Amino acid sequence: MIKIRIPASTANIGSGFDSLGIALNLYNYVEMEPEEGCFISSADGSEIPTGEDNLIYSSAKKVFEKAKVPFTGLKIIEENNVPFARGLGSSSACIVGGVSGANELLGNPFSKDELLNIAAEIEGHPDNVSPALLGGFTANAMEENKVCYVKAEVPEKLFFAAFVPPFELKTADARAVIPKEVSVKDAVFNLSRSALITASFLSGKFENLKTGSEDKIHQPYRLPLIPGGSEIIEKSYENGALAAYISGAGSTMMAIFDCGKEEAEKIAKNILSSGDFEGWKYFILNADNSGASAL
């Protein structure tokens, strides 16, 4: 039996809708071995699909099909530490766990780039699967069925405060509120800022992250779905955040700090105690620069 560790991820980073993401050191684990049939269980007690519609299972099956190797089934044990439907890449972690585990079982016939293309094909966009597989900060674009990307390592001095509410926000619901068309003015606004935030992570000019994370394409429409989200952004900036934004489709709110872990924890705790945030919790995380790995 092989075991894969897969990091959580925070996507979009405000302006980089469906294109930017960062891997975080909060992990899911997948154990996998060949088995006649479908046998899936949860090591952490979470409710998961146990049939062939399980995303880890179906993603692993896709790799066998791509490799043209007969697929007869798998035994899978999964440990889910990434919260479901909270904008921290839980579905992408499953996809990456499935494709990475299957590739490992098959003797690694596919490169990381080839696995990324398979994962993005399954997910439909690369913003979460790319950092989950490769680690670090990734800027991504789809060219037909190929992911074109650039990766940069994120320094340990940056801390990511993930503010996780007690309610889910399904990606489909979060996408449904976004207008199907945007003005040229708003498109230019986002293009300039996604370019700036990418260049800032590549160059280390983190003082630009606040401007770079500004967005007019999705966040103004999604924030009303996250009671307290606007307040967390405001309070994060009041406490010196480099950037604050909706993580992925939400409902998690993310703030980036350069102040040390203890100070970041103090700030996060104070923010959640200063308003109506009953049931919210926080994680203080670093970037994961390695991505999915076999243990």
Given for the second form:
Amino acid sequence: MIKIRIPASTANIGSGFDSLGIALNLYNYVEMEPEEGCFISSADGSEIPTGEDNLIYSSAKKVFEKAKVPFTGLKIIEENNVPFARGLGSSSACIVGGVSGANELLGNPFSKDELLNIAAEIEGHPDNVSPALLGGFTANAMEENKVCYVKAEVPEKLFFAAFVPPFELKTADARAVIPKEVSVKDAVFNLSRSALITASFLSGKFENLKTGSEDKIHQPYRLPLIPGGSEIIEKSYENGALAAYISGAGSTMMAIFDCGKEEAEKIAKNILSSGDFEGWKYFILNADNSGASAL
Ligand code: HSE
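Go ahead and give the structure of the form predicted in complex with L-homoserine, now that the form predicted on its own is out.
All chains and molecules follow, beginning with the one already shown.
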């Protein structure tokens, strides 16, 4: 059995819709070995899709097809720690686990860049699969079926407070509320800010993250789907956050702090006990700079 560790990820960072993402040190694990048929189970007995449409299985199968190796089936054991349908890259973690596991089983015929192209083709956009596979902060653009990207390591002094609500938000539903067209004014608003975020991570100077994470493309339309979301952004800034935004398509709200782990934990706890946040949890995370790794 081979075993792959895959990080969670937080996409968009506000303005970088479908482009920017950061890997986080909260991990899923995938064990995989060749077996005739489809045998999928979860390490902790939790309910997961066990058919051939399981995203880890179908993503692994795609790698066999691309490598032109006959595919007869797989045994997969998954351990899922990344909350499902909460904007923390759980689907991308499955895709990256599947493609990385299959590549490992086949003796690594594909480079990481080639695996990234396959993963982005499956996901449809690169902003979660790219950091999940490569680690760190990544800025990404699709050029036909190729992901053009830049990666920057994220310093340990940055803590990511993930505020996870008790309700799911399916990416398809969160995408359905976004208008199909934007004005030039709003496009400029977002592209200038996503450039600021990328420059911040490449330079290690984070004083512009608050402005950088403002957005006119998706957050104004998605926040009404996340009761309490705006309040968390407001309270995070009152408590000195460098940035606060909807993580990916939501429902998780993310705030970035540079005040130390203990202080970030205290702030997160206070925020959740200050309003109507029943059932919300928080994680205080660092970035993961390694990406998916075979253990
Ligand atoms: N960029 C994507 C979105 C991330 O915001 O819809 C979720 O897959």
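Because the structure is a prediction, the values reported are computed rather than measured. Residues that one form lacks are left out of the comparison. Rigid core: the largest C-alpha set superposing within 1.5 Å between the two forms. Residue numbers count along the first chain shown, from 1.
Under a 2 Å criterion for C-alpha shift, the lone consecutive stretch of 3+ residues that differs between the two forms after core superposition lies at 44 to 46.
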